[in-house]
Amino acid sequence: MTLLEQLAQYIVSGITLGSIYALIALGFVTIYNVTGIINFSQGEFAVVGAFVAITAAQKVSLFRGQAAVGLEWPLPAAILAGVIAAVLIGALLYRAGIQPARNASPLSQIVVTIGASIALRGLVLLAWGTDPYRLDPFSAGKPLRLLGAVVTRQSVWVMGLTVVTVVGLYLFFRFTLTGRALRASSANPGAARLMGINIQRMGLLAFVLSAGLGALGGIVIAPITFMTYDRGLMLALKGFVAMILGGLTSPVGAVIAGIALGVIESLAAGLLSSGYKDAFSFVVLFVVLLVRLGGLLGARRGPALERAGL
């Protein structure tokens, strides 16, 4: 394999890698966007999307032997499943956890949600245990070739599954009488309450939104690389990298800066060592963080920051 062939192959494993944190990451901006908090638990939702898909689709034995499922639903049935489990995970915590305490400080519901992280690994790794689990491809078949680079089907359901996410929530932003309500809510809270919209109620669909897009995210990638239950935890880093890198509050900045994140490490990883991915992620965000709070993008500043005076 030729330098350039190699070049080739590197980008395409990493827009493939990018674009999950780009689905992480889109996940982040919505629910900052709207209730000015930093949801860490965002990776849990991927964990548990995944897992939930994988169990019903596979047979699967649950904590520790002690419970052995063997569902194997169709593909589609599982991957709703997992979707599902997360959102109603999401809405539970915003309900339970976010909701009570809409009135603390930002930092507050912050160390809420990492808090809801632990309890979520905590609970995967008693359900599923230390086993790494896998899904089976979504379509059979050779794998592609693009300027020498070789391309599995899983990426392109990856790279098309981000493309249609960033544009179906365009659409459903711009032209849907929610999304616009989102937007508003996000813009100015006060004068969306002034014209009927229930910040509470878009706070909870934020989450929902979120979860979901998380779970995605998980599912896509499971038959790409194994999923443990402490994989929620780099997936969060790495998005909120992502997230740092686009401009806190742009969706366009977030899948941009993911896909770019993602090209990086594997450039890293391919042309020094494997060692220095992770370690390149976080000098990226460092450097931003020196030179421009803002992000690449200059987006403008959230509201949890506007109300620390950052």
Given for the second form:
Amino acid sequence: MTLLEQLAQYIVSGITLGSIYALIALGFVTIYNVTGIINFSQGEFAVVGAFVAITAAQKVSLFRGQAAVGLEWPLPAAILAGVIAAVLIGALLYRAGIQPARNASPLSQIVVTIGASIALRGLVLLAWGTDPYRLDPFSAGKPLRLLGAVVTRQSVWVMGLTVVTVVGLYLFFRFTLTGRALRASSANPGAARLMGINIQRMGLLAFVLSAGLGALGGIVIAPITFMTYDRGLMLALKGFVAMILGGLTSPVGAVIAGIALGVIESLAAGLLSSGYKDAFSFVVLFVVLLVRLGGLLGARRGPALERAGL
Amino acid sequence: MRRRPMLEVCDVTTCYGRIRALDQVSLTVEAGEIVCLIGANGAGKTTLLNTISGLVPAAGGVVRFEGRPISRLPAEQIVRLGISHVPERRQVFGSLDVRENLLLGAYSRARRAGPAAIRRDSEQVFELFPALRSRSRQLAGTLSGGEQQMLAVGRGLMARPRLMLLDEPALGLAPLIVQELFRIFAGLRRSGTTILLVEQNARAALRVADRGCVLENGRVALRGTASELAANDGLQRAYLGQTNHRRRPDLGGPDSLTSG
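Next, give the form predicted in complex with its partner chain, keeping in mind that what was shown is the form predicted alone.
Below, the chain from earlier opens the complete complex, with every other chain and molecule after it.
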């Protein structure tokens, strides 16, 4: 394998991994823009979505072998089940955790999301235990080759679904009345209310959308890397890094930064050592915070930022 | 029997924390009138509009619109009843383009009315404010102050309100644009829209208004027809810029003039 082929390989794996970060970062940005909250249970949406999809698709024993589940639904139904489960949890988190605290500071609301993520992680641990789980690849067959790099069929699925989701989300925000109302709520919540927009409902919608995005990310990656109960934290941190890299409020920035982060990690793991994979993400975050955050906050300290208490 | 006024504000008190911004304010607006609120900064004019439109809850008293109490409704429901509030400092959606701002102005009725009706109404706004038409694909945040103000008024009209609350629509605008705006307000009234107008420029406001109401420290200090107010000595000194000595105006009691 030549160095060039190796590089191509790292980049392909990086884009695959980065697509997941992009989906999670998009969830972060959506919630942040509409509600001013950074939702730290974003990673748990991915974990819950993946575990529910796995449980719906395969024979699984739950609660330390006390409950055997053998639904073996077809894959699309299993994916849908995973997404719906996460969406319901997102809605519940907003209704039961965020909305009652709507007069509290965003910082307190962020703490609510941290609490929710710990609770969700505990529930997943109770039900599925500490074992790693894996979902079967979406389609069987030999991997494809691109410029000497091996591209698994699941990678194609990941990238394809990410593109479809991002384009779909763009069209939704840009061309539907509800999408525009969401953007208006983030641009100016007070004026949005005067237009008749129920901003509580927009907050709920943001949580639902983000939960769905996170779940989708967790489900498509479950055939590539094992899913364990505690993966949510790292996924959320990576998504958070991508969100900040992408400029905090920009969906486009979040997607580009997420994919870039995946590629950086993959290159670092391949060329240096896989042990440094995560460290590299956080070095990137550190550098960005040092170099840009002052300027970023200085230039763009809008109401949303003040609401977040950053 | 006398017809009820379109808007009745009865003994409304509004507080920000421990500060009483409005203290038992009463005011009526009849259908088809322009009523203007005059007063210094901090007198409670904006608070009164915010209380009527539901952005700020009333601590006491009641607001009725067309006979129906609305002071307990949230802002997003009040606009559905036919009250459109064009807030202070324009508050356009800067990251959305002009067309989208207008569309969202009609949000409260967009599903019922359908896209064709919304497009027709946008066209009407463009006829009213031709400057906006050429900028319809431009982000609202990049418009000039005057254009943003026109957009804010146009956006407010998109809800097809029966009552418009206008908060300092002329603030910071060039005199020519101010004249144009006030001409448009008079036209709106002729076409049946009732207007409650907050304006620093008391002289211009009284020229288009039927009646006026002066707020001072959260209370109604004076009310009367526009011509009565324009002729009032104390008011002239305080708000119409004919002062050459700084003295608190003697405005008389709240009921020294009564509306017709």
